[in-house]
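The data below hold one chain only, encoded as structure tokens and taken in the form predicted alone.
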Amino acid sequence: MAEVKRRDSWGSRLGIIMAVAGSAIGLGNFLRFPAKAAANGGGAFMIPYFISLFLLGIPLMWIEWTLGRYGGGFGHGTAPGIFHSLWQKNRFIKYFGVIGIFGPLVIFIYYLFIESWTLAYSFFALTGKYTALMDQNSLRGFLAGFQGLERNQYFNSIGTAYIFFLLTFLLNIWVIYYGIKGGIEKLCKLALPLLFIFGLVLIIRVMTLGTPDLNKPDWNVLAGFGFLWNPDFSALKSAKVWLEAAGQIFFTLSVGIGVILTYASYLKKADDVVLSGLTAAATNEVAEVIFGASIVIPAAFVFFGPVDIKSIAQSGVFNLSFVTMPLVLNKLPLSAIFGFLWFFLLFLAGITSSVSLAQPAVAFLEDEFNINRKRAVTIFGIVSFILCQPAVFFLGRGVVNELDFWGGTFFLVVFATIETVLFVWVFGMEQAWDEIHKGAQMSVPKAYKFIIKYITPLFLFIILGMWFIQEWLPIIMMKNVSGADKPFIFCTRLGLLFIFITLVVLVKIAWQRKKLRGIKQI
């Protein structure tokens, strides 16, 4: 007879929607999205973006909500157990589910350090530490000194950054420690409304910037929106633009990671996943398309004009957030207040995402090893803290970029492909369609039955195929990595392989233990 273990649960429907939306709303909404749109055809980028949303993002969102709820009914909160529940006759499928723990863990160990920068800059804004800096070179030097990449007049070591990293790490562990309802749900119910309020204040301030330089009347907010949204339809001929749009949908909705599977596993069988999932996705899209596109690029255009804005838009996420935006805000009255609002908004977006990234590993220990929450979080905290150190101390050696590629890009698409094929072709489309609609307050349009079964998996295979054709060999051979950085990248890959193998071994041990104790594996 199977053991029955009481699992945590969400306190309300609003709680799960806010938590999933919080997981999705992150730094990418406010920085990655406007940069990608500006660099890939402006308004034309939204064509592949919305096609990817409707053919890839929303179907995957419903798949993951349904898979998570289904697996949670058997006491599984992570992909290995959920995959095994779907295909019990295949004794290897649970090992493919390891990616759903591996990916979030890898993202967590570098994302946390970046998240800590936003907390630090929130403090720096209020204390005026960088408000006197009025050019990009000074702010770049400030950022590099803070990150520990160089010693300069602003910082002589990584000590300050490490203090904020420790504080951010402890805040994350504290939230995770109090569980789904007492920790994550409470955080998201507080953080998301605050985030939207801060975002609205910043948008209003950007919209009222006017024309600071009367000699340059064309440097205004409307022209900034025009730069971002005027379509360059020739960009649609590039496969890269379509891949960038699909990648942004993965990134922004947190699909293909394994987090939604875990969050949805705490639902009850009769809980609606159709409307709840759609609401969470819509909340994220509002944060991205409306808020994300209305702050950085339009504000920067007002002060830097149509020539420099092109290089600024392509300068990367870190430069946009920690150099360009502080420079813009430093030119305004009440710069300390607006600087705090900007960086604390990013911190709120970051922490609601990072706690979600930790949950799959914690849930795996709880569900498959029958470990209580306190002990599971302690184990996770110790292990993840150790794993975070290379990202902190070898940032300048390409370690973060390497972790981001494997954890936040490649395996994300691989995992989404596996779960989609498993759901519609192994579990079966008819059974899957019925499972999606259990407890649903609205019906999924029938067209999505065809889309989920054929179009979504085909889309995923095309993305994977294009990546293998265009990028696989150069990445494996480290062709774009400097000779000095290659040893660090090689060691990072060995470390990732060790983490993956360790998770595979843990899955094997968990199933063997349950078998010995006579627990039916479902």
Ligand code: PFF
The other form holds:
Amino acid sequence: MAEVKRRDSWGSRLGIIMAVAGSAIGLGNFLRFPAKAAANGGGAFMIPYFISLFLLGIPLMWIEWTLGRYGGGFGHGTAPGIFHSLWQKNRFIKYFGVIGIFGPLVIFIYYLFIESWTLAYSFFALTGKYTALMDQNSLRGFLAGFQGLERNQYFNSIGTAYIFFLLTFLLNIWVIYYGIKGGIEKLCKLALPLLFIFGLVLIIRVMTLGTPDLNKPDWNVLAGFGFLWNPDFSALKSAKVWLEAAGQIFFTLSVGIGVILTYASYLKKADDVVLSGLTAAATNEVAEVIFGASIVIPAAFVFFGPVDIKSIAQSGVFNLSFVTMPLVLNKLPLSAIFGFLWFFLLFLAGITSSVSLAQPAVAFLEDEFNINRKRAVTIFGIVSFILCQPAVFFLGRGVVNELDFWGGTFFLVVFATIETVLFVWVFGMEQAWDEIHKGAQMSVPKAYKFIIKYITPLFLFIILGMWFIQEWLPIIMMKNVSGADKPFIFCTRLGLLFIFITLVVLVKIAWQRKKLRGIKQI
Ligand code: PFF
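We have the form predicted alone; now please give the form predicted together with this ligand.
And the full complex, kicking off with our chain again.
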């Protein structure tokens, strides 16, 4: 007997679109994108970026929405169950699905800490804690002191950062505790419009910066946009630029990791996925290519010029946003208010993404272990709280970068490859095409039948292949890790392996229990 219990659901179509767009629009749009674009050939970066959007991002968006809705029909909201429903004869495929819980969990444990900095800085802006600092070094010291990387005149311990981490953690747990409709959907419907308003105000502020230093007439807003958009075509010859662009598309759209599978599993059978998926992706692209590109880079350019900005962009993802941006705003009137708008925008973008990262693990406990939501969220809260600690305390040892590599880069591509191959080659393209179009309010352009079947998987295999050839050995051997950090990175990897194995065992137990209770697995 197949048993499908009642699951949570979205309150409205707008609700799920907002939630998926909320997951997609995140720190990736405002911190990662401008830094990657500026560091990888400016406007030329946008060529592989848009190619990846059309050949990888949008197809995967449709694949995940469709697979999620399909799995939800069998009571499965996470990849182990969904993969099993797709290929019932294969006993092992459910274990590949573990990546769809593991990946989001890994991103969650470092993303949350970074998100908590944005909440802290919103508060600091309003209380004027950093608004008197007028040079890069002071603001850099302020950030390092706050992060607990050094003791200085601004902070003498990681205590303040920890309080904001706790607050952010509790806020996230609180939202997921109220479930899909009562928590996540409500949050996103409120946060997303607010985020767009804040973004617009900041763009207008940046556009009207003019030429603050009259001795340097070339340092103006238009030239700032030129810096980001003028193409350096030689960058296109570098495989790394292509990988970075494809990686950015995955990360920014939240595809290839299992999150959208879970969100879409709360749809009803006849709900449209084609137009909704496209709308969510388009909303994210507006937030990234227009908003993400129009705030930090032009603002920093006007004050620091083309040479310094490049070195700032290359010196780390966080420097542009947490050092340069507050510095620029400090030089302007109403710095407290604009500082707040900037950091609170980041916080809203962050929280609507982090709750989506938590949901697969919660859904897994609910769906496969029959645990009710409140207990599932409590278990998730305790476990993820413990897992967050190394990211908080060993940031300076490269732990966050390591987690970002595995959770936020490597497994994204692996998982995307598995789900694409399963969908088009195992489930079958004809059936897949029908499934995508159930309840659809627009049809997918015919060319996509070919793209999804051949180009998307081929592109994914090429990316994976290039990775293995170029980067596998140095990464495994920790070639770029300093001697002092090696033990930390090694322990992080062991920890990740432990989490992965635990999840594999949980999947095995879940399936065995259902078998014992005579529930036929679909
Ligand atoms: N898309 C988010 C961002 O751009 O910050 C990050 C993210 C959220 C990645 C959810 C992956 C994910 F599943």
